[in-house]
Amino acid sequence: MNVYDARRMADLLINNGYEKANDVSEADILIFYTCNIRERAAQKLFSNIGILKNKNTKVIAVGGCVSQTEKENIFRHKDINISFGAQAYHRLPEHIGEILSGVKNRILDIEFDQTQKFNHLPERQNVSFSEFVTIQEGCDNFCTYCVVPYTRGREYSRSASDVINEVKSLLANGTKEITLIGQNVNSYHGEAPYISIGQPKGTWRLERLIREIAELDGLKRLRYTTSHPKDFTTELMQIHAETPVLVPFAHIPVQSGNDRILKAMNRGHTAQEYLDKIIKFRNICPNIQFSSDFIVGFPTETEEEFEDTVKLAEQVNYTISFSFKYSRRKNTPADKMPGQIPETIKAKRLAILQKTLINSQIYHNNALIGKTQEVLFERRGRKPNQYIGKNVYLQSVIVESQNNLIGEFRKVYIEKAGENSVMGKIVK
């Protein structure tokens, strides 16, 4: 989502007569867009300002979740001129103008105003072959470890017509892969773009939005992230089985495999309810694969409860996963909980879980050997004539080619597999 927001900020500024600098040393304006999910975000921000600020710098703007969390305290770093929240970046050109003209020295803008933001964004510029499209922001789940409801606000869904028009514009300008994004994307409930005659105005859920977008000309691959287990429906599972352009891959974070810890996290589901949905999903769509998020060392977590998480990870056998030590976030309920786990124990548990997750990743990589995969190539590799892309399951695929493959779909026969990627050759 921060990548999407950063691109939209660039569109705004270019639309207002600014140019992107070729190098940071040439920039008059430095904009730092931040995430506060992990610890020490503010310290890292201040360090980066010190590294990148130079004699040409006239304005330093800081946006995103760190601004929302720090509020006025952000100005303890004297070089910051503008601090704006995740829902206020549509006013960034105005604020920069005020600083450059000397009207103001410092500006704090952290109001929650999603509707106004999306209404003020210009047409997308510098479109890539793969693009994110925000359909939903904020969260109403209030997991006890998470700062998102406090930094991004309550749930807001863009209207279906706004989303579809943005996707159409991207496809018309060469985009081939679309990823629909939101803090809780499968809780989407956007205003319907049209209704049947005589029917009241209503909303579309994610399922209907996907069906409509999947029919658009030019779309080769469709994804969405991040979803919540409790909002995953049977209909969405069926759409995966019925819609070729929608990848057979779903990121469904579980965080823990123990019911007591899940309840303490306020996740809204049990471990068995999660597993039941995974089993049902595989029955409906046999080629589906999964990724997930895990937190180890949540307050009061015992060794036995941690082992439940490892067992769940082994049972599901994820293609890709992301795992973290619990990180205390100020003003969240979990920050005030007794029984905080020492860092040494969290590090030990994380290493154990990651070994299990890597073994699953290696298993899925090896399973590709001898198969042909459709790959969208994203970048060059470290070696000459080497290109790296992703298959539908987000597995990295490496090939050698005399031709520039970036932005192209190619069939690749997989010959070898490693821990983090697979290698193959282009099928002619």
Ligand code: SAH
Contents of the next structure:
Amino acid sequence: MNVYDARRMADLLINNGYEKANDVSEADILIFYTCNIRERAAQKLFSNIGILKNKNTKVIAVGGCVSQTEKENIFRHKDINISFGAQAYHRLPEHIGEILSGVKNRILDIEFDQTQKFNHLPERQNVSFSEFVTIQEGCDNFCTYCVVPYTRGREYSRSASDVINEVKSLLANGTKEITLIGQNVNSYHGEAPYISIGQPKGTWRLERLIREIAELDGLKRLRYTTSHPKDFTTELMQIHAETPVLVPFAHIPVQSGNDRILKAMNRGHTAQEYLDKIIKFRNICPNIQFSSDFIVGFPTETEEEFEDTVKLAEQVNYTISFSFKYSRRKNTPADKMPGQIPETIKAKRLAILQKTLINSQIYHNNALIGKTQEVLFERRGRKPNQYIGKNVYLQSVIVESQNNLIGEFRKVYIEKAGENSVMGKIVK
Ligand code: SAH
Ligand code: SF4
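Given the form predicted alone above, produce the structure of the same protein in the form predicted together with ligand SAH.
Next comes the full complex, and the chain you just saw is listed first.
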């Protein structure tokens, strides 16, 4: 979502007469957009300011979740002129103007008014073959470890017509792959586009939104992320089975495989309920594959409780996973819990879990050998003439080609598999 926000900010500033610098050393204005889901975000920000600031720098603006968390305290770093929240970046041109003209030398703008932001942004420009589209922001789930509800704010869904118009304009400009994003896309409930006289406007859920977007001309691949297991519906599983452009892949973070920990995290489901959804999903849509996020060392987690997480990971056999040591976030309920786990134990558990997760990843990479995969190429590889792309399951596929493949779909016959990628030949 920060990538998405940053692109929209760039378009906004370019529309207001600013230009993208070729190199950071030539930039008059530096904008740092931050995430503080895990530790040391403020320290990382301050050290990056130190590294990137130079004799040309006239304005330093800092935005996102660190701004939201630090409030006035952010100005303990003397070089920062503007600090803006994730819901306030549409006012950036105004703020930068005030700093450049000397009207002000410090501006703090961390208001939460989500509906406003999207109404003040220009249409998407400099469009790529693969783009994100925010459909929903903020979160009302209040998992006890998480800062998102405090930094991104309460849950807000964009109207369905706003989302569809943005997708249409991207497709008209050559985008092939769209990823609908939100902190919890399954809770999407945007205002419906069609209004009959005398009828209440009504809302669309994610399921309806996906069905409509999947029909749009020019769309080759549709993804969405992130899903909350408790809100994942049977209907959405069916849509995966019926909709060719929707990838047979779902990121459904489980965090832990132990019921007591899941309850302490306030996740709203048990391990078995999660597994039941995975089994049902596989029955409805046999080619579905999964990825997940995990947190190890949540306060009071015992060795046995951690083992339940490893067991669940083995049972599901995820294609890709993201795993983290629990990180204490100020003002969250888990931060105040007794029984914080020492860093050394967290690190040990993370290493054990990651071994299991990597084994699953290798299993899925090996399973591709001898198969043909549809790949969207994203970038060059390290070696000359090497190109790297993704299949529907977000597995990295490497090929050699004399032609530039970036932004192109190709069918690739997979010959070799490694830990993090597979290699193959383009099928003529
Ligand atoms: N809304 C999504 C996740 C958003 S944050 C969901 O509920 O699944 C992305 C991931 O960061 C989370 O899934 C979680 O695994 C991790 N995360 C969030 N807060 C964390 C914390 N305090 N410590 C460690 N990992 C955390
Ligand atoms: Fe954070 Fe996700 Fe929980 Fe919301 S659902 S509080 S974003 S982990």
